[in-house]
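First, one chain by itself: the form predicted alone, in structure tokens.
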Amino acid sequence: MSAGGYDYEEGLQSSIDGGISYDPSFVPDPVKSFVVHLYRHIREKNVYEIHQMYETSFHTLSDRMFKDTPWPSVEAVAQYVDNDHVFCLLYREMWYRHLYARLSPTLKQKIDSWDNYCSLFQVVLHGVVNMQLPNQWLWDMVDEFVYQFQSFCQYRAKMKSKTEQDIALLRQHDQAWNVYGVLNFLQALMEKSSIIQILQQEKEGLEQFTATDGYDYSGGSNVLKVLGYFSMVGLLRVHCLLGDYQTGLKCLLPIDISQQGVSTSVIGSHIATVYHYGFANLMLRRYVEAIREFNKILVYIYKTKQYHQKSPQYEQILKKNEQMYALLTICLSLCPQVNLVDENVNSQLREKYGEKMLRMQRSDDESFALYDELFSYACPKFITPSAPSYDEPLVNYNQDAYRLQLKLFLYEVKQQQQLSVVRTFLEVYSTISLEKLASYMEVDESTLRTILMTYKHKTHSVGADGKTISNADIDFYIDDDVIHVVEAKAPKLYGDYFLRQIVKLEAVIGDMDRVKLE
């Protein structure tokens, strides 16, 4: 009998109609059935059934029975699963995730959730975990772990609304969601899993990790390996939240995001990886790399989003899709390389932000305000990880990290906008003397040389391998006081054009075939 076939309807109506207040010790029959079957499938390593129950049954029960209340407590369901310690940790992880998604957890619950993650990850790192869990669940664990850390930092930074009891609890549990603890767990999962060595051996043909989507078909467990893999994405995300983009990208180096891999097998992981990777590159002025990756993921979402409409992650997919269009708009305004963008993405981009992109090309306050607006909409929710001083007057500092990153970004934009005049002239001329360009720009030659050096600096950045990479579609060199312009011309790709025409022709032939001739 498949997981989707269990009769969860039985007992549902009476539970709903009863109108009784939430009792954590009451376990309705559908929940008993759910935990008993889930426990059995985990023991039998039946990944397909676990996935069906986790992705479908859990959300169905949550929608119908626990829309505004938590699930039954772990103590109440433990008796139905032989009081299994690991299963109870997994159940509690889902319990807190549901609480965060549907309700507002109390400070005590936020701290208890941290303790549960500590216990769960300690078991994975130091115990014997002989399970196979779906990649979706393992990704959700890492994703939720980072999300709850971010949420806690934001909550703690809003000091004005804190009661004396809240402050006493924060003082008492000062290690809860500590930034070093979060980073240490992610780092430990990555190192203990030996995932970097596994991915290296796979390149040499000695391992099969990607080919099996990380699952172990020889009777072993995939939990540590896949958690270690997703922890690299988690580390990228944490470092982006902290504003340390260089370190974040270093953490992701073992994963080749240009290739299909385990990160692309889970849509949430795929999108989160590219979103943070692209944003980090944008902040490091590696615009071309950011444009390439944003373009690829936006094409992917454009082609596949209809298949995820019933997924619990659908709303998040659409939100990240819109944010990445905003980030792509910023990249293309600072580095106008539209030739790197797919026709479908370009069409969507013109529809969403065409007018704004034109206004962003200008060097005035309005264009500056548009950069501010798009960045604020699309950036991650930056955090200040340090605890406040509880003895000083209580002030809110939850916006401080965001304001700092916005300030740094807008400072960069301001510098780049001053170079747009130079770019305009370089587009027009193939050669021009320094003297002539200086007179056009109404500056002296010495100032012009400084401006041109700034242009060179701002259109080049240092890649992950330490080499200098160019983001310029128009470059130049100076020989004997004459500027020689070099325009980067992308090779023409005819394949897409012919494919589109073939599809159109086939549609026309199909229409003609349907016409009945008398």
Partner chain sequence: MARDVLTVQASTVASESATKPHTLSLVQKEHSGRRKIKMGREAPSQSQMSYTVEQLVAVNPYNPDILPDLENYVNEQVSSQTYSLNANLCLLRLYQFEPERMSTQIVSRILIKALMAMPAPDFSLCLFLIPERVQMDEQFKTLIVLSHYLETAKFCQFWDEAAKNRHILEVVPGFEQAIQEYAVHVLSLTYQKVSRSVVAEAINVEGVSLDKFIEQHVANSGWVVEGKGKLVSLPRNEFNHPELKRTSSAQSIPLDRITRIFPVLG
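And the form predicted in complex with the partner chain, for comparison with the form predicted alone?
No partner chains or extra molecules come along with it, only the chain itself.
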């Protein structure tokens, strides 16, 4: 990789308040020490140390010395690490990630970052790396890879402000962040690592993967396997960005999200997985499934977020938390199943969206505006994967993908509009004739029949196995022209209750035994 390709000056102009000069070849002592130690730890496979340096030292140094400038160039630090090719690729990956996070990368830098990922992944795919890296780092690689792809597509679609130079560069490097490239890399990582077979064999007791958190204790490398694993989440994410929810979920199938696993070992990955899983299920109208998973992760975040306050991912965690509350609100408004929601989550929900939820249950224009608002806030940043035709007039079309998904979502909401009205009546009556209900709802009987059938159709979704599942908390059936209402009772969990009380009583008895009576 030639050093001359980096246009530092250009990049800095947009991001520095006058006067700070950046010399890419100057390596301050702390950085020297950082790379030397990191290199040594990677060579010696001290995963714990690597993790500390990666998670903490890198960010401390960034905060202290590189708030507004990039880290020293890889060429400058290479001499301290034996010019190790792989280490340089890793360093560069971190370099670009820092750039994206703190500064605004130029088009050239975006393209170069793509080149770096290609080189890095190719090295991994050729099976020649001899390292153990912390799962956090490996997750961040996949996460950042997809993020930069999404960001590039958004950038590319904003044609209005493009200069001649930019367009020439885009034409020349049409392979950079090409959707085929991105998807095929993720697919290749997944396949080459044989992760699906490994997970399968693990179920049969023939392999160890989840038990060791993906790490290889027999002297090998965890890099390909774990990258392959996280690529499944990466594929789910990319497919959601494209609007293909069905395939996204299919890509995630080998991972059992109800179990602890490598995906839950890194909080960023855990949240990203559930967020996209839940969103995909929402768009597939499997509301109960979405509610269940959102509930679980929100409980988890509620209990554990205090431990992540110092971590660099904290902000992201909070952001996703808020977005998932919004998605949960949408799900519960379309499919009221409050008994599926934990107390703590419920009270948070009431606080944030209680009022909005009430208004969303009405079938008027205001409720649409609220669905629009919440969806727009919480949805992924959809992309248009194809490159623009650079010969056509320059317009911004980066919002097109989002607008389409929003439009189709609101279309669905509209079709379900009447359902909440029906529900309010079903809540009150145990039987009611079609004639009467029609007059209350101010529609004719045959319209009422269609509304009731719509209710049935929309509340009974088709599961992944093709079977019909009921999402309705209030159900009914019609006997010719009389509606009989059936309320689904939440099953009383006697078993759990007794178990808890037995253990409690035993503890009390134990305490009493210990009391010595004077």
